[in-house]
Amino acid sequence: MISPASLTELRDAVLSAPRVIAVGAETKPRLSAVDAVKISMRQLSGITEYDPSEFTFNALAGTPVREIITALEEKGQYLPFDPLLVEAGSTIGGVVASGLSGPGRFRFGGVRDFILGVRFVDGMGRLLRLGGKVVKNAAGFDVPKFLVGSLGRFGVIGEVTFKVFPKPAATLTLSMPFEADKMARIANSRFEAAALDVLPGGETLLVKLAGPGAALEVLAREIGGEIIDNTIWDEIRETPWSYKTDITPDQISDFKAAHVSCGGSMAFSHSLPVRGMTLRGDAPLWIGGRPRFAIEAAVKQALDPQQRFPTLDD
């Protein structure tokens, strides 16, 4: 395994070998399972800007979730789009080619709708920076968005740039039976809910709300079912599943063994299911096949004509 210490000499790692794929902590070991030299994104770590102010920071691709988290609540901000296992020791380099996001996605949108800017090294060799580092940046292709979920088969990230939101001041978890008709009508509601999930086994819908601790009352009132601890959240971004399945919420009944979260979109099991991405384990990376776009074979082409890293089939 290659262990650059900069970005110089990440580009230098990338051309070292004829097939490479990147790896961080390896909390999801599937997604980078290939015949490839392994490049460790450990030493590329570290905070290398944060403006409170403006609300976004930079960070080398190694850099563990929790050191951002940190950093983050200490000024009152947190990434909305609750990025899965933290205390695990993911990095945001991880976060950002697996795209998996967690509960939080259902109100505030997921990895791909807070990154703002990267820099990667591509087949080639080349150190490219796309994006930018304010919010407001909608010039030309935006290859940012594009490597969310890549599993770095177009490039190595090797740091990357997040807007970020202030963090609520308060959170209150309600369980209740789970109803899809129910679930359906808090989701469309006026209360706004943060997270809508449904344990496994399908009887238990958890409903997150954030905002003022006294209208999270009035809201819970309204809403019924019973208050929880908060603490099941962390349960949740942790728990080590094994395969991630989009659906939608009519197959909410189909997925009584499995996590289902984000309002129904996605669901995560641990075993084997109809269709999805195995994150560990020594299934298929693509269970049940996946869909193909002309723009992949395109940008492969652009970025790594020369096929350094494995494909999205390996």
Ligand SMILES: Cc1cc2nc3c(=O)[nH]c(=O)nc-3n(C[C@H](O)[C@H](O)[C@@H](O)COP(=O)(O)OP(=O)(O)OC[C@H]3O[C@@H](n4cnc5c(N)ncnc54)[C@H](O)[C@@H]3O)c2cc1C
The other form holds:
Amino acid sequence: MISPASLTELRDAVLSAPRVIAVGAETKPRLSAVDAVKISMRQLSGITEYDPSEFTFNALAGTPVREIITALEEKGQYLPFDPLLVEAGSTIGGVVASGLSGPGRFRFGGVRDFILGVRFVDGMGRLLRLGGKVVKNAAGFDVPKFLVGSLGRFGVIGEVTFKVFPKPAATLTLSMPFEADKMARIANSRFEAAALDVLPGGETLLVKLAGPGAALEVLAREIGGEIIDNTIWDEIRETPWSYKTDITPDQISDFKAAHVSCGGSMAFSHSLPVRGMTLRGDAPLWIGGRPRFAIEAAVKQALDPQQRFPTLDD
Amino acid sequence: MSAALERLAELLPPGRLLVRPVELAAYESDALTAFRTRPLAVVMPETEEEVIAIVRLCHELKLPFVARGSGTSLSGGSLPIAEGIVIALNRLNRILKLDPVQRIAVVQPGVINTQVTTAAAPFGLHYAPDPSSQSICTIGGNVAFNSGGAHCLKYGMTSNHVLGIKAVLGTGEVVEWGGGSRERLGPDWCGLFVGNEGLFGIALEITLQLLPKAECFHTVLAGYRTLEQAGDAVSAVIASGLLPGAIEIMDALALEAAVAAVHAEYPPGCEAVLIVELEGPREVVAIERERLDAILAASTPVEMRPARDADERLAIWKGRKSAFSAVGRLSPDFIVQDGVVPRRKLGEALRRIAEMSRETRIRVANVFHAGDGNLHPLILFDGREEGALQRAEDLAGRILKMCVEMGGSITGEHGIGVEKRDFLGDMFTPDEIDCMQRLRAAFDPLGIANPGKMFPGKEAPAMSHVGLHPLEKAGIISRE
Ligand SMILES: Cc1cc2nc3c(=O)[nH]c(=O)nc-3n(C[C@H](O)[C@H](O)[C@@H](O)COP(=O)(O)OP(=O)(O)OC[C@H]3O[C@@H](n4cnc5c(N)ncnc54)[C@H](O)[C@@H]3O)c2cc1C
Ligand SMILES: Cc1cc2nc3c(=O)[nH]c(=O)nc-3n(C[C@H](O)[C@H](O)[C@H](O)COP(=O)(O)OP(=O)(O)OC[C@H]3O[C@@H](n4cnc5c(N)ncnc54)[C@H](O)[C@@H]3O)c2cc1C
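Write the structure block of the form predicted in complex with this ligand for the protein whose form predicted on its own appears above.
Zooming out: every chain and molecule, the one shown earlier first.
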């Protein structure tokens, strides 16, 4: 395990062995379970720039998400996509590379929708900055988005720039029996729910509302259901799920054992799903295969011609 | 007819393969009319299979192609290539699927932006990205440029709403990424494809996410003695923790233009007008509007005008959205620039633009998305004057360099195209540009998909006189 303490050392680390892979806190260990020298990102840690008035921050990739959330909270801001396993020590680079978002993805989007820029080291050991550092930018190819979910297979992320939002004044959680129609109605309604999840077992629908407290109570009465403690979202966020599957709302009934999140777009489970990605355990990384196109190898060749990083199939 | 055209003729009936100069004239430029090139031919496929066959033929013959939607690009993105063809995608204009439960639409690339919202409206849904050209520009063009609009701060750009893409790449390979789910596994291929400026290939089917329409709006127009005060008001709104759907500013010259063009009416004696819009469930807006009104009242405006009904709201937006084209009333020609600065530097950026304007004696009107620091300076000139276009372009270039120096970007939403190729190197190092060129080569090893765009280097085509886009002259679209 190599532990670079600066971006220059990160470059050297990438070039130091024929096969390397970055790891954050290894909260999603299956994702980095490959035969390669591990580069620990833990020392490359810290928020490098944060100006609340810009709605952006920069942080080194090994920065624990907990640290970022705390810094944002002090200024009344947050990451709306709800990163997972925060208390377990997830790093912001790990969040990007694994492409995992939590229930909050429903309202404003996932990791991919809040990442603005990256500095990363490609397979040739070049430190590159792509994307931008401002909330809006259309210059150049959107490599930052591509690295979301790239699992460290195309480059090592050294530093990231994210967009953030003001944190809503209050949140309120409703619990009610799950019915597909009801969920669709709430999703399409004027309520602008912040999250819409179905608990494992497929019986219970959770609705999270966010905004000024007085307004939420009125909305809650109209939606119905029982008001429950908001801490349920912390439990959901910190559960070390083993598998993740991307689904559509019409597939919810096929994923009864799973925790269904984001209005029926993601399923997290402990038992092997028919298809999906393994986050922990010995199952193959990709369950039930994945789409394959020739362009994948060509892009891999473009970013990592010597195959210094493993491939998505390793 | 050349051999290439003969092969194309085997794929398409004569009416859909244009080769005569009179037929080609309409395709010689996009909305950046300073650049013109006559292509070898224009092809008008009607099916995805035809597009794929054409691209594969181009690959076989090493024949360059430029995809084209409505040709409203402001950066020369859809400018043809003399030795290549234009693939006009307007006839692939079907909405293939609209699913109100999944809240998605699957569309062909030639579908017009507003058609998606029109189709979704009966279900209480809408497609969020709203470029000012939305009544005419295509989803394919939006995808290629990652187009924005007035609501980017809260809802993001085109890319944030694209869930799936089927495309034919420059290699001839047909790929399908993502789909109906908002989530995906593995690298974000759709994210990489959106914003490729036509250099990776052609989008054939795009899956878009739809959002519920906001129930209620609160739109306020506030006039200020100085631009600086308007800028301070923006800072105060941002610091308050509100997340408005839109925050826009127009300066005195832009106001003058809007008054002339659409008889907009603004508080007298103002050097700047600020528009802030809240949206959401009525109970939420009722609470937030009080906070917004209090913040704005404390920002010493000359006058504050909250829209009292839907008509007043529309009037506010009409003045704002017409501002670009309206500038045509003040000057025979103008260039729309598109740059981004960190929001806290907006005041400084505007001061420096004003200084450059005084120094060069070139009038500049400013209309901008203040919420996300996206400037749109409108540089006024008279193309009949010797060298005026070049002087205007020089000023535009200085403004872009200033944006980069301040830590911003050379484009917030209009793309690099032909116009800003030479500025890419101001934002990215040679290694970074090389990385992007390697990616481009992966998607298009022969360099046949929209060559000569985005990357610096090639000889620039000659510029000529700039004017309004023909559709703007006709009053069909306006720019933002
Ligand atoms: C109570 C508790 C329980 C814990 N349980 C476990 C446990 O069960 N198993 C365990 O392993 N750890 C566990 N941990 C450790 C902790 O989870 C880790 O510190 C973790 O959160 C960091 O992983 P990560 O999310 O940063 O990403 P990782 O899991 O390290 O990485 C995810 C993926 O991203 C890639 N990646 C990471 N960083 C980068 C980067 N900068 N650039 C490119 N690619 C990158 C990796 O290659 C991998 O493919 C536990 C900790 C606590 C406190
Ligand atoms: C009056 C006016 C106002 C405008 N306002 C805004 C605004 O508010 N915000 C904003 O962001 N932009 C704005 N624009 C710029 C322009 O409208 C957008 O860039 C738009 O997305 C272009 O769409 P189009 O269909 O006209 O594309 P075209 O101009 O035809 O093409 C644009 C680019 O997309 C490529 N392309 C087209 N179709 C495809 C496809 N299917 N697959 C791959 N590549 C393709 C072309 O090769 C070209 O590079 C404005 C333009 C005008 C004239």
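For the two forms, the rigid core is made up of the largest set of C-alpha atoms that agree within 1.5 Å on superposition. What you are looking at is a predicted structure, and each value in this text was computed from that prediction instead of being measured. Positions refer to the first chain, counted from 1.
Core-superposed comparison between the two forms: the Cα of residue 304 travels less than 2 Å. Relative to the superposed rigid core, the position of the CA of residue 295 differs between the two forms by 2 Å or more.
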